Each structure stands twice: as C-alpha cells, then as structure tokens.
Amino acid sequence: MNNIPLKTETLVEALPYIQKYEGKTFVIKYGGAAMVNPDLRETFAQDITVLTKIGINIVIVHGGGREITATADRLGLTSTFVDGQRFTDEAMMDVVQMVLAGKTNKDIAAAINRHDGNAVGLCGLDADLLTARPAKNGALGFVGEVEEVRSALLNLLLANRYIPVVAPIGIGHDRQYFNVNADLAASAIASALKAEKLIYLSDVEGIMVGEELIHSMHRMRAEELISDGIIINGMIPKIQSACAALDGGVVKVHMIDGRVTHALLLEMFTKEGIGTEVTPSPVNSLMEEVQ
C-alpha cells in the first residue's frame, strides 16, 4: 500500500507520453544482452506488447553475433573479423541466413507473441524488403549496404496492428545475399517510414563524455565528440548511423542500455529518461519533450 502514491506519479507521468506517441512508428534495433538474458528477453517482449497496446507501431530490426559465431563454432567454420565486422564469404552467408532468419528471428517473434503481440518474423529477402550493395570495404566478402528500403510490405504489416521483426539480410541486384549491419539497417528502415523514433538497445548506456552520462545531445556536439576523439570504437558507428536517420526524417535517435529491466518503457515514458537521446538541432528536447 505504501507504494500506491509512487505507482499513480508514474502512471500520471506516462499519460502525456502515451497520447505524444500514439499513431507514431518506432524502430528498435535490438541486441546486446537483452537477446541473451531470458528474463531481459522476457521483460522486452513485455515492454514491446505494452507499446502496441497503446498504440504505437514498433518495428525491430535484431542482430545476432554471437548466436552466428557459436554456430559457425559447431559447424567447424572460423569467424574473421575486419575492422569490427564479420568477413562473410559463402560458406558463412549461409550460416547468416540460417541463424538469422532462422532460429533467431523466431524466437524474438515467439517471445512477443507468448505476451499478445503479434509479431511477425521476417528478413530483408522477403518482398525484396532489403535491396543492398556490397559494402564500401571490398575486404567483408558478402557484406552489403542498404541501398532501398521497400517499405510496403512495412506499411502493410503495421497498418494491420502487426509487429515485423526484421533479420538483416540483404539482396543484390543479381539476387546476392548479403550480411548487413544491424544498426546500419534499422536507420534505413526508420528513414523509409519517417519514424519518429529510431531506439538503439544495447550494452552501453548511452554516450559517456567522462564519466558522465549525456541524457540529450544534437547531432552537431555528437560529431564534435567524434571528431575530437572523446567518442571512440563502438560508438562512432552507432552515432553515424543515428545522424544518418535524423537526415533522413527520424524525428530522435535514443541509445539505451538493454541491460536495464523494462529499459524501454523507462526511456519512453520517464521525462528523465536512462539513455542518451540525439536531436536533429541543438534544442532542450528534454524540456519540449510533450509540450
């Protein structure tokens, strides 16, 4: 019972959020130890059910590393890395598929649907959804770059209360699959459907400068951080991708730590926040968040 002043605050703090967002697209790209830790698992399929629930149109776009190096591990192929990525010649294309589109995919998808979400599993193969072009570094082998997002069957699935899980993989112009980024791919898709969120989840918690935890940030201090070296390895990926969706129509970007119980509802619904939000210009986003 003593809880019940703190239990209506939330709910009451949550109420100019949930009419903000309602109608709104979000795409989450999921990974990180909330693929990994079943109650995390457990807890996200929850917080994705919950969104729906009031009304937003969530689209997940999943990696899936380590579940692709374990089993290349067990079929007797040896994972190589170049500069962070995955070198993917055929043998390991197939391995790709196999796991994401596979194994993985539907287990998110089941996950949410134990919770009455109605998910539905897919891969960028599908409709075409992903046609991309091998990446810039020829070294990668079969690793693609989102060229087109077709966003139809997108369009379909969440105009009919559907939940699309989306395992990146890509298709050529002369039907080449290829392995594309996960964070790449989720800022494609967030900018076909002029998202107005696009939500990294995964095991940081946001951009650090220091030991300081930035809650927002536009996009031109981002780029400085980088430029200045403050924001190193990981990370600089993650930010470009990010500004790459707030060019191309996302309204924020959110970097939040998947390591966090009900991580996203804490993001969305909280005016403080648990991760970094990035802002297209310099603005407190904070203050103007429901106003």
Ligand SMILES: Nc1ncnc2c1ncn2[C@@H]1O[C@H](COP(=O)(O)OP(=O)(O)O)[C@@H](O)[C@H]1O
The other form holds:
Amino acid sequence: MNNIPLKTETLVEALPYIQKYEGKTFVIKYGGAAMVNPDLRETFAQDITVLTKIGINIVIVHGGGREITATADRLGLTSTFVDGQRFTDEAMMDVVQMVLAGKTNKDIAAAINRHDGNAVGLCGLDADLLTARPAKNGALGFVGEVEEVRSALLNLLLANRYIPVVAPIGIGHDRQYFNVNADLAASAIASALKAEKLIYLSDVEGIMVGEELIHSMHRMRAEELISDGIIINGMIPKIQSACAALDGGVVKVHMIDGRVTHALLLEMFTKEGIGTEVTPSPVNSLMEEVQ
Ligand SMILES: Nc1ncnc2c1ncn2[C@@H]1O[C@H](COP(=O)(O)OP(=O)(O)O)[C@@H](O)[C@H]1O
Ligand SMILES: [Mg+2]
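Just the form predicted on its own so far, so send over the form predicted in complex with the named molecule.
Now the complete complex, all chains and molecules, led by this one.
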C-alpha cells in the first residue's frame, strides 16, 4: 500500500481509539487459523505487540483442540467428544497438559517475543491462577469449569508490562488438574480483571444469521438467537461466555475472524470493525444492524 493519504487517514481514524484504550485491559481468546497458519501467527504477534506498545494491557487465553487430538492420536489415545467437549480421562489430561501448557503455550509466547512482545507463558496451575471444579457433575471426566480466577499474578505481570499467555488448565480442591474450555476461561479472566474488552478470534466472520453478519447486538438478543436455533454448536459456549463476561462487568465483547490478516487492529481501530460486537446495554440495541 503506497497510498499516502489513505495511510494517514487510517492513522488519524485510529487516534481516538488509541487515546481511549491506553491503560485498559483486553482479554483475547486465541485459536483457530490465527494460531495454526504461520503467516497469520506472525501478523497476530505483530498486532499484539502494537496493542501493548500503545499502553493496552493484554492477556491471551488460548485453545489447542486440534493439536491435542493430533498428539493423542500419535500416542494411540482416542478422542471422544460429548456435546462438542472432549471427554477427559487421566491419560487424556496428561496429553492436554503436555500439549496446551507445554508446546502450544510456549510457542505462542515465543512468537510474540520474536516481535519484541514480552510474553510470559502460564497455565491455570501457576500460582493457582484458575481454580476449577468438575463440569456437568463429572460427566466429561476431568473437564472443569472455572470456580475462581486468582488474578494477583496477572496483575503483577501486567503492571510490569508483560503479556500473560494462559493455557486453560484449572486446579481442583483435591489438587486434581482440569481441562477447561478456553472460551469459558477467557470469559472468567476478563470478568476478574474487569476488562474493557473480551475478544474471541475464531474461524468465522462473527455471529451470522444465515449469510448475514451481525455487526452489533445487545446481549439479550443472544438468548433469542440460541432459542431460534440460529446460534448452534461451538458458538453456543462462545456467546454464553460472552454474556457471562458482560454480566461480570466487561464493557464489550467482540467476535472476530482470525482468518483475516490483522483482524485485531482492524476491529479495534476502525469505525466499522470487521466482526460482531456484543454490548450489555439495551440502549445500544437501537443501533443494532444486520447488513
Ligand atoms: N450463528 C452462528 N454464527 C457464527 N458461527 C456459528 C453460528 N452458529 C454456529 N456457529 C459455528 O460456531 C463455530 C465457532 O465455534 P468453534 O467451532 O468452537 O470455534 P473455536 O475453536 O474458535 O472456539 C463457527 O465456526 C460456526 O461453525
Ligand atoms: Mg470452541
């Protein structure tokens, strides 16, 4: 892009957002193509570095289902899913820990640090960051739901300009490890930190009604979209955890397409954005539009 007027226009359009977000906290759920595709991984790392350099506190919570399945296969373990969630027995929990906290987590931190980021890889076991209890009365084995976020360590890191990268593994009362859904962990962390934004990067444009992208919606609409069967599958826990975050004091939730290069910067620093924003206030639903 050698269009100088367009470049300056873009920078000027970004200025009010830069001023507004300085010192605020964004929690980003990272997954899908943006984590797997080498080019997108690099541009994501650049975006994160830009956001931190302008004074935004960033916390990343990542998934890694695909990699867990691949490693489990190599070890001869079968992955079983119940309602889209991985049944996690003791052997599978070992794989989840190895892949998520060992490989995926460190790879993400290293990619960001290559771009001068200052990322630190953690999981919920570090300083008992995420305490958990069995989800669905233990029907999914060691799949857990977050009980409490002990955010002292995150605050310490953020205050010193580090970027915490969190693998969603929780610690139970009896010191059992739990596999926690990354959407839910991101939501719990965003609430605990009273984040300005919770951003989900996924392999879909945003919340769709048929072929149409919803640009902005009020959280009440989420219930309708689920009961009308418009939001299904993996978008259900995502939108439910988005609503929980808004109830927990997060200002706005964004669902954006991680397949788009520089999706984060486009969503944060342009008027139109690229995905769906979900807001807590009924006032904002007047602005709702389906385009
Ligand atoms: N109304 C909807 N709008 C957008 N995506 C939807 C909708 N209903 C279901 N989905 C599905 O939810 C998926 C996102 O959830 P998921 O597959 O769990 O991704 P992630 O790995 O990012 O959590 C989308 O890729 C899409 O297939
Ligand atoms: Mg999912």
